[in-house]
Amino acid sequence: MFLREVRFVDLPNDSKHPFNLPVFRTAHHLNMNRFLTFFVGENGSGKSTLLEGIAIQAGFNPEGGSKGNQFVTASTESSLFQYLKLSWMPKVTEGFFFRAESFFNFASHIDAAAKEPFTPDPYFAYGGRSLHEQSHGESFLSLFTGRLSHRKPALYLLDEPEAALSPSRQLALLRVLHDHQKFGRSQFIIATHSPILLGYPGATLLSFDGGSIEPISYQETSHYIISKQFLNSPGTMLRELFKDE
């Protein structure tokens, strides 16, 4: 793998976000030497913030895209990236940073690039047409199956890719990951809530709950436990949820 380690350097003792999050008060370094690493945890636990910091340190646009997609819609990134040090062997320049919350901005950037004269077709890697002309789920999958289809050594950072994907299309994304693993020249770090994606065999899962970043098994995640309990007995869970105090 290319990205070997993420080290936290001189994190400030600050009461402001994100340095007030418990995981960043105890963080020192993370071993990333795996094909696929999942960041899991509750909303606000810091997983997306760390993924964003890694992306910026790796040279990707904070709003998403490859290193060639430089655009700014709103500067909302945290300053965590300034306190991260990435260790590579070797360093790669190819890859993509996907974030669901700013995907609309990225799609608009691609449309703007398509209007520029004498430039290669920017839609080639996204199903041959504007991402805005596809449904949300179609556009996500077009990116995953098209933009991620080349076989150069690359780092892919995906923040909540399941946001617009049906269960069947989440399975299609698992197949994309499997194809990359077979080829052996890609590395993925994914922040997700999806119990389907988290089930990828052999992946490393890092939990951001509990005040520190720790390895966790698939069956120990709340995503797996709650989903299984609900699917096994939805009536029981709903009665418990809806009962009067």
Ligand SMILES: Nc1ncnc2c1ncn2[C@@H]1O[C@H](COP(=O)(O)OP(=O)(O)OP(=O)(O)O)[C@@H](O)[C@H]1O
Second form
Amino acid sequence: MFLREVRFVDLPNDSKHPFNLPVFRTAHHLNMNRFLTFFVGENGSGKSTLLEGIAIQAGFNPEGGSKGNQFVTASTESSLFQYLKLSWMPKVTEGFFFRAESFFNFASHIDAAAKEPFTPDPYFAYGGRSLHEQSHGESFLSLFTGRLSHRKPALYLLDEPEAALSPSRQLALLRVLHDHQKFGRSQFIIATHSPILLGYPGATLLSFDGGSIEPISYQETSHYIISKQFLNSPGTMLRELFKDE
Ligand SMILES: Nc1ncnc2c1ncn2[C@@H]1O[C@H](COP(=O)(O)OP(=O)(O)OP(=O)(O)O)[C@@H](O)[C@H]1O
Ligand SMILES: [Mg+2]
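Other form of same protein, the form predicted in complex with the ligand, not the form predicted alone:
First the chain shown before, then all remaining chains and molecules of the complex.
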């Protein structure tokens, strides 16, 4: 793998975002020794904040994209990246930072690039047409299949890639990941809530719950437990949920 370790160096003891988040008070270093690492945990636990910090340190646009996609619609990145040290072996410069939440802006950026003269088929890697002309889920999968190349060594950071994907397209994304693993030139770090994606065999799962970032097994995640309970017996769970106090 390329990105071996993320270290937190001299984190300020600050009551302001993001240093007030419990996971950035205790975290010292994270091992990334697998093809695929998942960030998993409750809403607001700090997964996107850390993924963004890693993306900036790796040289990607904080709003999403690769090194070549330098566009700014709103500068909202946190200062966490200044306190992250990445250990590479070897360093890779290729890759992509996918953010479901700002994908619209990325699609607009590609459309703007397409209007520049002499741009060689700007939509080549994105399903052959504007991402805005594809459905939300179609545009996500076009990017995952077309833009995330397994030809060159690359680091791919994906923040909630499942956001627009149907369960069957989530399975298709598992297949995309499997193909990357076979080629052996990619490393992925993925923040997700999907109990389907989290089932990828052999991945490292890092939990952001409980105030620190710790390895967890698939079956121990609340995503797995709650989904399983619900699907096994929706009636029981709904009765419990809707019960009057
Ligand atoms: N610019 C900001 N200023 C202040 N607080 C922020 C800012 N951005 C995020 N936060 C807070 O930091 C916390 C962590 O946010 P983050 O987006 O990293 O969570 P997350 O684990 O990715 O959650 P989710 O699963 O909902 O995507 C949240 O409580 C959020 O409200
Ligand atoms: Mg997030």
